[in-house]
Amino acid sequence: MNSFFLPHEAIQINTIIFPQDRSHQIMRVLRLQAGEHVYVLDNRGNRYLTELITVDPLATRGRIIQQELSSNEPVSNLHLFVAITQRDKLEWIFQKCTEIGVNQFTPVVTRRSLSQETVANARKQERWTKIVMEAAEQSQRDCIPEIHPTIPLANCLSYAGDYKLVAYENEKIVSIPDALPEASPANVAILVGPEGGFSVEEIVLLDAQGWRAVSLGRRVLRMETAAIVACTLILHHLGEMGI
């Protein structure tokens, strides 16, 4: 069933008024018809089973059949800090990690990042937000993950979280299960470095501030693969990937 995140003002007492862009999507792209059901999401943990009453490319209207509380969001909060990289690769990470269940993203500039720019322009930030919103709709999540402004690695050092992990290819002993409690709700941060990896100096600084280096296995992964694998392993270990 199709899902749509809508602004709060579009959700009235018993009626949904779809904005023009979503009305166009419903009619021209998805080709839905009156009488079909969709989910409307308010990004506050509520979703509304809605019957389409009038399908129009400018102003589609729906009738709320049932309001439901969130059921698809992980209990644990997973925050992915990921090194800035090529646009398509970074956007792919945002998309796929949203589908998996990441709650927050922070792009990070490290010593070996391909870009050293810490200021994302408004158009780029808007594009990133749209990517995670569409991924959240596709995967039937109930909230849109937040993308924080890009920061230098130094700003990560004082991050306060229950568990702070950094994926490091030279860590040969400690795995993600070793570093986390089992199947217990938690606030977990995972930091994934750039194509060239972290420098030894960066790992030393992170370790001094409570970031624990963890291994993702015997094989060295590409950064986008590492982000997917690390997030999946964390959520699975915390019991968030089950039925």
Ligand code: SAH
The other form holds:
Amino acid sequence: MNSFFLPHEAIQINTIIFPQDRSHQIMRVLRLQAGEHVYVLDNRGNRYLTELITVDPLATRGRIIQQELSSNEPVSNLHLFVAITQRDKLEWIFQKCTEIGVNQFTPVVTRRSLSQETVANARKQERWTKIVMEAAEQSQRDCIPEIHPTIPLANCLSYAGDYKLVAYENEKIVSIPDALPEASPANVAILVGPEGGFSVEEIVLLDAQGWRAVSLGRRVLRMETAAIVACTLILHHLGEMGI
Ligand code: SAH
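Could you give the coordinates for the form predicted together with the ligand, as opposed to the form predicted alone above?
Zooming out: every chain and molecule, the one shown earlier first.
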């Protein structure tokens, strides 16, 4: 069943008034018809089972059948810090890690990241937010992950979370279960480096600030694979990948 995150002003007492862009998507792209059911979410944890009453490319309307308490969101808060890379690879990481259950993303400029720019680019930020919103709708999540502005590595050192992990391909001792002693919900940050990896100096600096180097196994993964594997291993260990 299709899901739509809508601004809270679109959700009236028992009626949903779909904005024009969504009305067009419903009619022209998804080809949904009156009488069909969809989910409407307000990105505040509320999910509304809705019947489409009038399907119009400008102003589709729905009737709220019932409000559902849904728990598709992880209890833990996983924040992925990922080195800036080519646009399509980074967007692929945002999409896949949204499906898996990441709640927050921060692109990071590291010594060997493909891009060194931290200049805020509103258009890029807007595109990224659209990508995670669509991925959250497709994966039936109740909230849209947040994408924070790009920062230099030095600015993520002081991140305050229960656990701060850095995926380091030269780590040969500590694995993710070793670094997450309690298999219970927590605020976890995971940092994944660029195609060129982290420098030893960066790992030493991170360690000094409480970021623990972890191995994702004996094989060296591409950064986009590492992002998926790291997030999955963490969420699975925290019990967030079950039914
Ligand atoms: N420059 C390295 C590979 C870097 S892979 C080389 O070619 O040997 C890109 C990123 O993925 C790394 O910075 C690290 O964050 C992560 N990564 C890849 N394989 C990993 C592994 N086995 N354990 C931990 N992190 C890994």
